[in-house]
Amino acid sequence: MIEINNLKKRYGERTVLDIPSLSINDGETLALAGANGSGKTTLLKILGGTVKASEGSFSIPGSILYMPQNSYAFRGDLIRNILISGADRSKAFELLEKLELSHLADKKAKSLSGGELQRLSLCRVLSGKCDLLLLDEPTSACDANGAELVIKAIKDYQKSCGCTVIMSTHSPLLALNASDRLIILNSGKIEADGSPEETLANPGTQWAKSFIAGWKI
């Protein structure tokens, strides 16, 4: 279990999160949803170790793998850039047919375009296993078949090696396919939290619920 106690973050006089109390079960698959500047990708880079947190304590037990907001590709083709975290070919065969690569496998990977080069990033960090897969923005650059190989992929792997997920989204699609708790945030702090359909029908707050009036669901 995550446990989150009076976590917070601060740049100078701005506090961009704000979380007293905060814990994520065992192999929960949790959508951190919220405007930009909400405070999304700030918890997920403290989780994942990129950032320090101002105060307050959390708690992860085991591995953790991380896929960033803005993708990037290494030199080489498609294959190597898998094989660079570490996996073996036929494993980065196998994740580049799922997520529908694998016709793209021996070129440059410098050479994709957005949405490839994301699902080429998520080839990359499925390939571990871990015990807390942190994904920020995962389908951002996807169209819509593309987004839906990615939450198809998300689900398996979790699935396979029963790990937590926490995943930052603007979509609707990914928050309610692919999520069993959905967490609204604004300016750092918790406008509502419970499983997505629960939430999208009784948002808690007026400012949750005229952000979830915003999303095209």
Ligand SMILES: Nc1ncnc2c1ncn2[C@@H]1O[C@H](COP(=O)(O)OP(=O)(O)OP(=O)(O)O)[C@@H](O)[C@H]1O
Contents of the next structure:
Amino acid sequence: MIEINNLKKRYGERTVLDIPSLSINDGETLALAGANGSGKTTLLKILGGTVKASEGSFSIPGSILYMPQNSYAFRGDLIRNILISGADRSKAFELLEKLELSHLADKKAKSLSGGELQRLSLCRVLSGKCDLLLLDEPTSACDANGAELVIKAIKDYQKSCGCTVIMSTHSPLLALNASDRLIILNSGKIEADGSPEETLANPGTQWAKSFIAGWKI
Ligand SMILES: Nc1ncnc2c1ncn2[C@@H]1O[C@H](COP(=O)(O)OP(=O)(O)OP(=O)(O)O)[C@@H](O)[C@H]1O
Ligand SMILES: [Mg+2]
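The form predicted in complex with the ligand is what I need now, so please give it after the form predicted alone.
First the chain shown before, then all remaining chains and molecules of the complex.
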């Protein structure tokens, strides 16, 4: 279980994250939603260890894999871009197949389109093993088919290893159809927390209600 206590992140005078208490169960798939600047990436970076909290504590059991918001390509072809994480070739090909990138396997990764690059970035992450998978907007650059492929790959990965998944998103599809739990952040604070169905039916606050209405489901 991940336990967060009194977690705060400040930049100068500004508090951009303020979570008094949050528990995330092992094996849970949690979607983090919220407007631009609401603190989603900050929370993922703190949990992933790349940003230091200003206050508070959290516990993370086991190993972590992290997919950043901005996808990047290393030099060389797509296969090299996956093998660089330590994966074996058969795993790399299997993932490229799954994310419909195998026809580009020997092309330069730097020449990929935005959506293709994001799917490659997911291949790189999912080629490893972890207890906690952190994904920062994994479908943001994807078209409808790409988003479906990404969601299936995440779900299959979670099922195969039983890891906990925390992913930030602006996509109703990811927040509602691919998660057990939905947390909505507003200016660094938790505004809603529950199953996607519960949150849709009863958003809790007026703010959360209008935020969800903006999804136009
Ligand atoms: N290094 C930094 N210095 C100052 N402010 C920062 C820094 N990093 C993030 N912030 C601020 O913290 C707030 C939260 O940023 P964060 O990246 O977590 O938002 P987000 O919810 O991921 O937004 P988006 O949907 O645009 O990705 C923003 O207002 C941002 O400007
Ligand atoms: Mg972000």
